[in-house]
There are 2 protein chains.
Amino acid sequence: MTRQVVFSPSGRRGAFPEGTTVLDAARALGVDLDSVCGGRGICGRCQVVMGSRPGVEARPDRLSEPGPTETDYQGRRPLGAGHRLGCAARIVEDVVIDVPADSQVHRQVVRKRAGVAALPVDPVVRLHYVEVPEPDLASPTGDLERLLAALEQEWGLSRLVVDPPVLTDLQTTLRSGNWAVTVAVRHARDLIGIWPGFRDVALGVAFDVGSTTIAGHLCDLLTGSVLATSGVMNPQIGFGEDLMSRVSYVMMNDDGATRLTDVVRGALDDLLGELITEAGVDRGDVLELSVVGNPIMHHLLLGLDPRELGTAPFALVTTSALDTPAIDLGLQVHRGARVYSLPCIAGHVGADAAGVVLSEGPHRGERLQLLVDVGTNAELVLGNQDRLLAASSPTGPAFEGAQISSGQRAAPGAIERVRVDRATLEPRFSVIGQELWSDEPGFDFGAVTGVCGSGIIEAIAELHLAGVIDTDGVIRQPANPSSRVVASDRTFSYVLCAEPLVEVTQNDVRAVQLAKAALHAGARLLMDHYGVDQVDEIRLAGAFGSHIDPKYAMVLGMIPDCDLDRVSAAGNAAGVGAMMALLSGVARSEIEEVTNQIEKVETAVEPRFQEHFVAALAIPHKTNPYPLLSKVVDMPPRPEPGERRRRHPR
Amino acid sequence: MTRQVVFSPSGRRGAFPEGTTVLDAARALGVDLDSVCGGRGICGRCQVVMGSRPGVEARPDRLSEPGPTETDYQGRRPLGAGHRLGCAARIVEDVVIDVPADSQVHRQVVRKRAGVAALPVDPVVRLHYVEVPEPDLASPTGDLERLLAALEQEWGLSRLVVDPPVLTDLQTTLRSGNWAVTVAVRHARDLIGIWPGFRDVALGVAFDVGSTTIAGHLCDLLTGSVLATSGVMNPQIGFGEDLMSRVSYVMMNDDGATRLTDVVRGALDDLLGELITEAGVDRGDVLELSVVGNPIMHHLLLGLDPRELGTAPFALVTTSALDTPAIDLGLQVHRGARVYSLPCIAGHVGADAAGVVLSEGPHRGERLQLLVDVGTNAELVLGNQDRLLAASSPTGPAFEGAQISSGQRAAPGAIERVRVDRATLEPRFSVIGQELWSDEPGFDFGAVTGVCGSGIIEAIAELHLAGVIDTDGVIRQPANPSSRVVASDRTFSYVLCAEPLVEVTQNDVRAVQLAKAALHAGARLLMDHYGVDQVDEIRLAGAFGSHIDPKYAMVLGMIPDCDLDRVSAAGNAAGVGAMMALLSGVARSEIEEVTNQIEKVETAVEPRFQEHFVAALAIPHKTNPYPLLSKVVDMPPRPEPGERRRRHPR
């Protein structure tokens, strides 16, 4: 006697003699319900619900009544209310029958942060128990060879590719597990670990490397869900502050790349017994890894020598994604885990720059959007479902306060937030560290140290904003002269605090102006490639983009004129990338796919990108060319012609 | 215009545009004609020679004159006399191409070696000159995407996974190498080494691990010849003299394994070295290897713990071939190198029959051969091409000289020869290490040391034909008593050296009684799976196989009947085996499908065994079983049936 089963989602339907298990009936008709026991009643992970449809109304006795597989059922993952194991229900009469997202294999998890989508689940590394007949001696096959053939019979797995721990360790395991194992199986190819009896636990961690921080996710394989996140200072700052210092340290020194490896690799192992202790698992769990970063951390990471990124034509060893094994990587976790590198757009577009655009998924919609990533140099991704372009734009290290007369790193003490009274041009800031703003009481002035990337962003547009310094980028006296305004050498200077000193100088608003032109120029020359004038949408990535006001961005003229409530920070936009690629082999694809088909932009050899540099130089006015910007902030007048000339001090 | 093309041997034809390269030519219809630098003249290794047919004479204006890379070519493989490089000749006439094997990809060797068939050469590891265009600023593609874009343009290479260490030198390579590198590429798939421009040296190492020595023959790969060979003695018999002593060791020590594995990789790494120094290359030219050896010796190699194969139902970690990188063995020889170790039939049958199979040939012909490795355990195949059958045999340790009296292993000072003198029953013999023979002048008595498996061998058959030791095997004081027979306790010993003393004792016969009965009795199991009563060729493989003299271990009745002249040593043939997997590629695979279809029997299960065994216990004797031994050897006739009772001294 057949029975008609439907399942949902999927739709897929089918006859089967009564008396078929759901997981059967569900594999019969590639309906992707999840198992990781292979329908033994351990793992829970193929629990199912009952549906309706017209005519078959969801009743409990369309499937078999409950038997000890169910009810004595004490697995890892609870068995919720009203659901059934897929294993254990049997077809009894016409059932619709529903597949939770949690029960398939390939399944979105939501993050519960703003502006992430849900993320597909569909990791590279499976788990699958197996019960391997033991061997005899009238018929003399290896032990390994029963292994592939019983994963070849219960889960079609075949022509694997054995590591050789595996080797190692398959016939201790074995007897220990009483001749049933559990096996993780990584793109259905390779053999990469084996455990006695049944096991469900699959640990990955994603890392985001930054040329000053260190980011780390540890996330579940199983079901997606993040255990711990922390981060480290890159130790290779103690080599130089920003890339091309580093750069030029491997230059100069034999044995630079061997070092900047070795402590980069370092750090990235004590990140991860942080995130192990973290959570309280164990190491030897974690079966996979992704990471993400610009092309120079990218290939430090990786043992290759950065030296051809420092000098034109800036070629990268390779643009390809790589699975190198992680124990070559210094990284203590199992012995068969693999790292998978995201793959690099060009010598200065990275792996944290597709991370990024697989995060932001500037491919998958209709919106043209700008992605802007902003280091020493800005990484800019301009495009949409039809086109993507990119490019990088030699921005040098302003942004990050370096050339800043009292820059430093976005550290504790940095100032990081300006505003300046229009009326009396008096400053108050916050550094970081304090919560108070300068102006409150209790603030503690000793601790100020200088001024970090965002603070002189905000002190150079609240400048421009209060008419002391012009559309050109001139340190002015205003008609009304103020103290703060101090006249040195040749050019003004704004005291931002007095004691400590930290000022804002004429060179200060030079070195911004350079950076934010080449930013802009860059960004420019995409919408030109792409043949736009405007974007739907800007997204600041990064710890750069994370601190900084878009409204400050846009009134200094670092990114094209938009809607503002259209300009926002994408935050760790990389570190989800890297997170993405951990969790999902379909996302792998997707991003070595469009990162293959980004058209690469190269401003060194576009005569336009200086055009628009040059252009770009001016701080934008209230009339001409941010009439978007004009809208919402009260940006200052274009300068008579006539008081354009007192650019010094007399 | 064009031209008609004929190439010989493959008789593949086609039409060519006049100038056309012969190169070119053969690429096109797929001609098998060898090139490393890609038809650029350099390497010399598709050198072609005008052949003609009826119609189409050898004209030398059929090809266009030598130009200046023929006239000035230097490469390292000499242009032969009337030899053509084909990259460079071009076609003028219809022509008659004939490709010499060296030119050939796929290509035989004949060895100067007894016995050993012509060895295909068709390594794994193929070598590619290839030219990369270089990193331009316009478009910025990865160093390493150009290189397998010209790959797979210029050699047709694509989907190649490439080692990390290759990365790792790849831009400091192709610019030393000024964008031309030569790459070694092995199964057509992996990536594994590269060198700045031409380079036409590979070389491979093929090993035979037996547990008392270790052989290494180290090879051209390009070529096939055999540059070295050379061998040493396996440091194991430090931790037991035989397998099962080794294996004890392992069990009773926890890291027992771990050192076994130490010395042998250690050995191994050193016999590297002779080989090495003797040839006169480098260890960085060794770019691929193999291995055989018996299971227990197999397994320590690579690392397995070997514990298994010392109860029932002995079973290994695994039966197939594998790839295993050199490195991870110990081995400094190129870092891309892997180590492919041969195929394991079963439990007590390793890579080192695989290895015979592979050499001695058996299902490539009709032929019934019986061939039989004798160490700790005997390993036996039997078969021809319509059925291949294994088993090993539990002939214990006495035929390596344990278990005996005055045993010890084949060294200096060991009998090896025996004869006795029919009527005087005096005996003389020669030892290990010394011309002469006992009854020589000058020979040293003082060097005598004991007797090893193949002096004892030759002792009871000789004792045997002489009358002091009768079918059963009971050693008896003959009619004219002779000094040499001595009582002991209650059986007789024959006195084979007076100073120092060396004895054959009742115990020594019943001992070598035992084993041979067992080596009997496994060959008669296969036969009688076979379906037969005798055999075409019985071959004696090994260093046992090399010292017995067939027509004693035929007396003795160790092997079954066959003409004398149809049983013969096969030398080193695992050895050789050894060294065909590492020169072609289609050996490997022809001895992994000859080995999974080999019919695995295994004697411990089998009742027949037992009788066979017991059967097999009496030495043969004139009338029967042996008649084909009894045409040629004078055999003893059977005693008479009251004698047989006087077994005891009185």
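Quick caveat: nothing in here was measured; it's all calculated off a predicted structure. Numbering follows the first chain given and starts at 1. Compared with the form predicted on its own:
- Look at V502, L222, L358, E458: the residue sitting at the hinge between the two forms, where one rigid part turns on the other, is L358.
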The other form holds:
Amino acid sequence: MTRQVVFSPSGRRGAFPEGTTVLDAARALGVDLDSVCGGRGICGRCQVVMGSRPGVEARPDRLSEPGPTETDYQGRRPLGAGHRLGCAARIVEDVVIDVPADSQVHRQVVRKRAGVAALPVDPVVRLHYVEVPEPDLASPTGDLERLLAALEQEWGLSRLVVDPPVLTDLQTTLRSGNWAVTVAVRHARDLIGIWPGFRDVALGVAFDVGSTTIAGHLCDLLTGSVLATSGVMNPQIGFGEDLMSRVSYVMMNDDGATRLTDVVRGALDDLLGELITEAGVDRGDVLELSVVGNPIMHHLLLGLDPRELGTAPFALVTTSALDTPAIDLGLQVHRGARVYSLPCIAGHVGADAAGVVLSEGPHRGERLQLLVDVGTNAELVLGNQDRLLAASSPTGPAFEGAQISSGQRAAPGAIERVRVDRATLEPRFSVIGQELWSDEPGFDFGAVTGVCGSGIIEAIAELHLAGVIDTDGVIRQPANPSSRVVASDRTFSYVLCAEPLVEVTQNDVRAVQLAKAALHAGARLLMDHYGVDQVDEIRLAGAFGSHIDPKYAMVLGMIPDCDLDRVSAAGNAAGVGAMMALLSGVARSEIEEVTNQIEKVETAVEPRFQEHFVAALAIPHKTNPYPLLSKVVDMPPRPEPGERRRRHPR
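Show the other one: the form predicted on its own, since we just had the form predicted in complex with a further copy of the same chain.
Chain alone follows, minus partners and molecules.
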């Protein structure tokens, strides 16, 4: 006698003989229902609940009574209230089965901590529990052949390529597991690991290798959950503050590339150790890794020569995504683990930009989106579902506090937020590591050590709004002199903090102007190529982009004029993209296809780049009055053409 079964949310349905397990029915219909143990009631990943539809109410007796497999179940994933094990529950009447998101192989996991609404979970590494027939004298078949035959019979896995280390451990593992083992299979093709008995621990790490900092995220490959997140400074800074200085180091030293490669690989392994310790797991649990980084970081990490990236035409060794054995990069994880590096886009638009595109998805919608990954070399992507363009701009390290008189990195003691009273010109500021503002009782001025990138941006923008810094970026003594504005040689400086002394000097303003003009010019160049004068949305990515206030970025003219409600921080979008690639094979296919379609614009050879750069040196811009910004921010009056202004104290 057959019974009708309907699965939700997929809507798939079919007729099955009474007594068929829910898991078998799901497999026959291609329903997305997870299982590691192969239906033996061990893993608990095939949990389902009763559903209903008109004429088929959710009665428990539509499935068989729970038997010992369910009543005695003690797996790592608890059996929820009203949940049944799909491998044990049998169909006895027409029934509607709901498959919860947690029981689906391909699912979306809400991940607020990662800075993105949801991450797709469809890992390239899967665990499979299998029972292997014991050898006997009548059958001389090898242990490997019997294992492969069992995997094909139970899981439909055929023509597997076996990693050599698996062969080394095979016989010992089979016998210690009493002929029951769990194997790890990558891309349904490569058998990379084997353990005795049942196992359901498979971890991965996503790395974002920046020129200044390296971030790592330890994830559960089976659930998509983030188990630990941490970061370290990139030790390559000791060989050069910016990317081109590191390339120069490689050019001038025979062992330069080797030394830079060794230190960044060592930093990744140290960071991996921190993540493992924080989560309380083992290095051998890590079966897959992903990595993003700008082209020079990408090349140095993978042991590729970066020297061609130092001169035009800035040729990469490869723009393709790569799979590299983790052991080849000196990472102490499972010996079968691989490192997936996302594809690069162009000579100075790397895998980190590809990660931002994957995370933000401009190609998935109609809005014309500008993505800006702010760093020493800003990477920009403009477009929507119709077309994508990418470029890079040499902004330099000013946004990270370098080249600033009291500048420092974003660390405890750095001024990160600034407000200036329009009437008195008195400042108030906040410091990393303190909750109080400087004008609140209890604020510790002794803890102030300098000003970081977001702090100098806000300080200059606030001083412009207060009339202390004019459109050309010149610090002026206002009509009502302030003790905060002090003469310094032939220029003025603004005293942000008196003790310890933190000033905004004329040279500081110039350094920020040069950086923001390069960023704006790159964005404007992409808009020229796209044929638009305005974008619908701007997303600021990267560590700096996530901390800067969009209003002040626009007041300075770092980015084009846009509705402020549609300018926002994307957080560590490159890192989120790396996590998406770590957790989903579909995401990898998506970004590999998309990067092949992105049009590259090389700012170094574009005649209009210099024109846009010069115009963008003004605050916010020489010719663009920023009408959208002016609707919500009281901008200083713009000087009339030809109007003379006093630039220096007399």
